[in-house]
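Taking the form predicted alone, here's one chain by itself in structure tokens.
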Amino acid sequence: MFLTRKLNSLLSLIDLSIVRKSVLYGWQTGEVETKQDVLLPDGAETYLTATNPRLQELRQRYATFQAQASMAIVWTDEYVQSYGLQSFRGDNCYVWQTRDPNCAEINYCLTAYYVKTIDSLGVLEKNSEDGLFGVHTYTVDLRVFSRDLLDSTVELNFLEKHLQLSHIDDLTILDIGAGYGRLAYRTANTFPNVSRYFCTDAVPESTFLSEYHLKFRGLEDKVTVVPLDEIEKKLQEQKIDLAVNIHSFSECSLEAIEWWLSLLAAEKVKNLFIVPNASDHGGDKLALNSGEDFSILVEKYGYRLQVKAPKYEDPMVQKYGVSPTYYYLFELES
């Protein structure tokens, strides 16, 4: 013990600590097989991949589309297409599942009874998990859950707190960012009063593999998938009440941002929702990865915070749930 005391004072330097194993769980030790098989329904080995005709045609149309909002900062092809088309809800650049230090099992269970606690809206009975496509799972109190689920459930719900969602008729809503159509699917599932959801991304890989997933969900009658050359026609044709950009403008150039802000002030889209990367466990900053704060940038449009709250208002949830980071929403000045 008086050695192990003795290494632990100078371990302690350098962040680091001597624990007995016995008292680790599977997931401290590394030991608990965290990879998990890609489930696909028929047609989507073949349809899903980086030869396909559609996806070829997206990514020409991208390239000699010359605005801001295509500069890569981390979405490089690069960086995109190490991940595999197939296992797109896996653990990826889309949707971190395994590999933040809140992402054990501990953490997911914490995080799925708390979210059962808040779901005022009903999300997880409106949804379900099917662990299509690679997307990592957790069996808690009999249900499913998935990092997509928990986020998406929270998400909702704090959007109807505040805006009230399910009562505004004919309710649209542009997903910025939007990826493989995480929130659009969830959304379109909760709320009957989605006129249209319009999912929109500056990676040709993302509007590809949206406009596959929403299909395969069968939301065409709600969500709208539009390639970016299409974006300022399609929001000149038509209203907007909410603007969504979650972990997306953190992974942008300033450039970026701003060509949106722009864009949304223009067309005079009432109200933006805004989560950035989780910082410090859910530190309180509007920022690129960077750190470099881009709230200025926002005001300069005219869109004035309203809300800024952790994704948890739990404290203790806080700290240890799935991902924390905090939620910023804006409203266009008049």
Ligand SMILES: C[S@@+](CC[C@H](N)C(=O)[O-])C[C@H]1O[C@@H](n2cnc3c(N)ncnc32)[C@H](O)[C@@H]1O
Second form
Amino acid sequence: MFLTRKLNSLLSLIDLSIVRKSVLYGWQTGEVETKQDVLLPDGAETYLTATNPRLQELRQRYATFQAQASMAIVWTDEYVQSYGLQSFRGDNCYVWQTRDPNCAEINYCLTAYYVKTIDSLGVLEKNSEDGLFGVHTYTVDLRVFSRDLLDSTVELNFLEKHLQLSHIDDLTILDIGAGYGRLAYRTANTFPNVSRYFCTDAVPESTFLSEYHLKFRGLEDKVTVVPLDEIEKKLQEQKIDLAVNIHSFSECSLEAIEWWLSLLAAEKVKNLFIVPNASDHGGDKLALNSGEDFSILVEKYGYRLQVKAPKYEDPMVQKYGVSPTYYYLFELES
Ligand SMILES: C[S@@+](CC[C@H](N)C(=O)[O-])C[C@H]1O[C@@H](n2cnc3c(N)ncnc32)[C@H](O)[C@@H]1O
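Next up, the form predicted in complex with the named molecule in place of the form predicted alone?
What follows is the entire complex, opening with the chain shown before.
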């Protein structure tokens, strides 16, 4: 005992401690293998390559488009190209699945049970997890979950609660920084009243992957991927009920955020949902990864905060649930 205490007091200087192995779970000792095989549908391996002509074309077009829109602080070419295209739903730059706070097996288990209790919208009934493209999955209560499915369920229930999306005729949504189309896929499956969900992005790989993914899901009648250099024109032609930005502005430069906000304000997009990254469980501010607050910019373009709420309503789940953060809902002042 004396020796353990002595050693622990020394080890605490370097954030370490001696703990009995018998009190740890397998996922804490590394004895449980978390790496999963990448399941791919036919054709994915040949299409999802860095030399695909569509990806090359998008790269060229984005490189010559207005620089402000894509000015990168996180999403450099090296960053995005360090991840394999074929495992785009894996634990990578789009959706951290093992590296964000609370991403152990036990946190997934807690979050899955929580999500089942708050899903009055029925997202889980209308969506499943097929484990494709490298996504990490956890089976809880005989059902397969992923962070993709959990986050989407919580987000859509939040939006239904505050904006009653299911009651809006011909609902139109714009997703800025849409990644591989995670929320587009879940939204199109959930809301029969969605007339169009637009995905846009300033990173060519993301546009390329969302085009592929949403076509693969058979959602071309509901979802449109709009390349960066076509988005201004598209928004001039199209009313948008809600713009969403999920874990994207936190990874953008202030210049890029301002470019998007000026576009939304010019086209009078009324509702804006922002989910920042939150390494500290969020809540204190709407911030970039660097910690810089960008709420002043949002206000500058006429957006007023209507709701700020923890991702998980139960404080214990906000403490231990997968990747806790805060949700921010703004409305454009008229
Ligand atoms: C962490 S991913 C989140 C993806 C998606 N919103 C989700 O939650 O699944 C961040 C996204 O922001 C996009 N992004 C990076 N820089 C951007 C910019 N300047 N303008 C718009 N989107 C950007 C990336 O391409 C990527 O799709």
